[in-house]
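Single chain ahead, by itself, as structure tokens, in the form predicted on its own.
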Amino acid sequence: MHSRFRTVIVIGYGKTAGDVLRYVLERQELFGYRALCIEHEFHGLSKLRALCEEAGADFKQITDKRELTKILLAIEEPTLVVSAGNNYLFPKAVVEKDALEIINFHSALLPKFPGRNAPSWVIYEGESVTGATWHYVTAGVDSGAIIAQRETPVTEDIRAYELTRDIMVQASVAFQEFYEEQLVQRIKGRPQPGATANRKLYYSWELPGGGVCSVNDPAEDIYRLLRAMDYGRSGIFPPARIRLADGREAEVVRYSKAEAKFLKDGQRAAVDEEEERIYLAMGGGYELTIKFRLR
């Protein structure tokens, strides 16, 4: 078999980029293309450089958007660009360059939740299923034809970082399922219904619920917002805030759902300012405990 591309470039960072790069490197000799990895954002624990060095493949770290654009525009030989966990937005001139075919991984089931931090919005909007989408890159954000999708459940207690991990697993599996076919012939993707210029896009600066909840909100709604904003130690979002009954705002330090034991029968909420804890009754005999810090 022989690839219709002379070069395959992987652009990205993190687990998905690592899984994709490993698969691309394993098949470069079989399909006769040259592999290149570009890390657009620096991450101290990244394994991409090591993977390239082990395989004897080229690796570049290019954090400047203008420099990366210049490199891509200079490509003249048929090249497949695989965007995996990548925050670089391909300019129109790059997307429309004849030598380039660009595919991208999106962490939701398009056409739903285009843009950034999709797992957060999936949780916040109460979706029961989401997944990974591979699609062609066009001038519009996350609007190109869909190549492949794989689903994953959104369980009632899952947090944003856990859902992101599950989606990445599905992204890697989906890529391995279609990659070899993509090398040999262009897969005819299916158009996205509703992928219009005026559809809702989610931006990196947007926070679910504005990042604020109230002790007067239903506990289930508060819990959903906290899970939607929870990326562990990655710091993608600032800490969520909760508004107390007197109007003061507190920063949420941590939270947990467990069997009810602090609230008395029929009690909906309790605030212990000395211990800086809020207790909220949930359905099914559960209780939401929030450790807070007054601002």
The other form holds:
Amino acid sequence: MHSRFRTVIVIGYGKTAGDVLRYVLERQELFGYRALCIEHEFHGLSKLRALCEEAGADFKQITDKRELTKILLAIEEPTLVVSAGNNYLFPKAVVEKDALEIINFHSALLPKFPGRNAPSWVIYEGESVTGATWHYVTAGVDSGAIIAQRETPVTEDIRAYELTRDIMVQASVAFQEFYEEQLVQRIKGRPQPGATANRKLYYSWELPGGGVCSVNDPAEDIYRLLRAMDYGRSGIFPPARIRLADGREAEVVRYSKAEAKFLKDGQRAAVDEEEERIYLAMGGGYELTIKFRLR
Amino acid sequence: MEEKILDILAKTNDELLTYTGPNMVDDEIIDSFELISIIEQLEEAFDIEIDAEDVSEENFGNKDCIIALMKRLTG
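Show the form predicted in complex with its partner chain, please, the one above being the form predicted on its own.
What follows is the entire complex, opening with the chain shown before.
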């Protein structure tokens, strides 16, 4: 078996990039290509450099967008670029370069939820299923033809970071299913219906519900917003805020859903200012507890 | 306290109870998402806040590091 490509470049960071790189490195000898990893954004827990060192493969950390663009534009040999967990937007000149075939992983079932932080929007919009999409990169954002998709359920208590992990697991499985075929022949992608310039794109600065809820909102809606914004301490989103009945706004420190024990029968909500806790009745005998901090 | 911590770790991955290496994420016992889950469960169980700067190899390398951190934060 021989690859159509002389080089395979993995660009990205995080779990999917690590899984993809491992797979790409394992197959370079069999398919006769050279693997290279480019880390565009530094990530404290990244294993990419270590994986490359172990396999004797090239690793580059290029955080400057212009420098990365220059390097990609200089490539003349047939090269597959695998973008996984990557926030670098490939410029039109790079995308249209004949020597490059660029594929990208998106953390939702395209054409739904294109743009950033898709798992958050999936939870916030109350979707029951989402997944991972591998697609060709074109000049538009997340709009190229779809190579492969795998689904994962959006369970009722799932938080954004948990869903992100589940999607990444599916992305790695999907990659392993199509990668060898892609090396040998170009997989005919499935065009995305509705991927037009006018479709809604989700931007990094957009927060589900504006990042604010009210103690008067239904508990299920509040819970959904909090889960949608929950990436732990990663700093992807600022802490969610909750408006108290008197209009003051508090920062949500943490939250949990558990069997009801604080609220009395028929009681909808209670606020304990001393303990800085809000208790909200949920369906099914559950209670949402929110630890807050007044700003 | 130790029992509560070990219970949280076991729920995430029971290998954490026997792992004694320096970095459970680097050694792929857990991934970074599971680390987030452990942090959220510890905060909830002990009613504390763990600052981002405390999320380090020194404090989250293995179960003993986590127990030491929790003793310090709840002390």
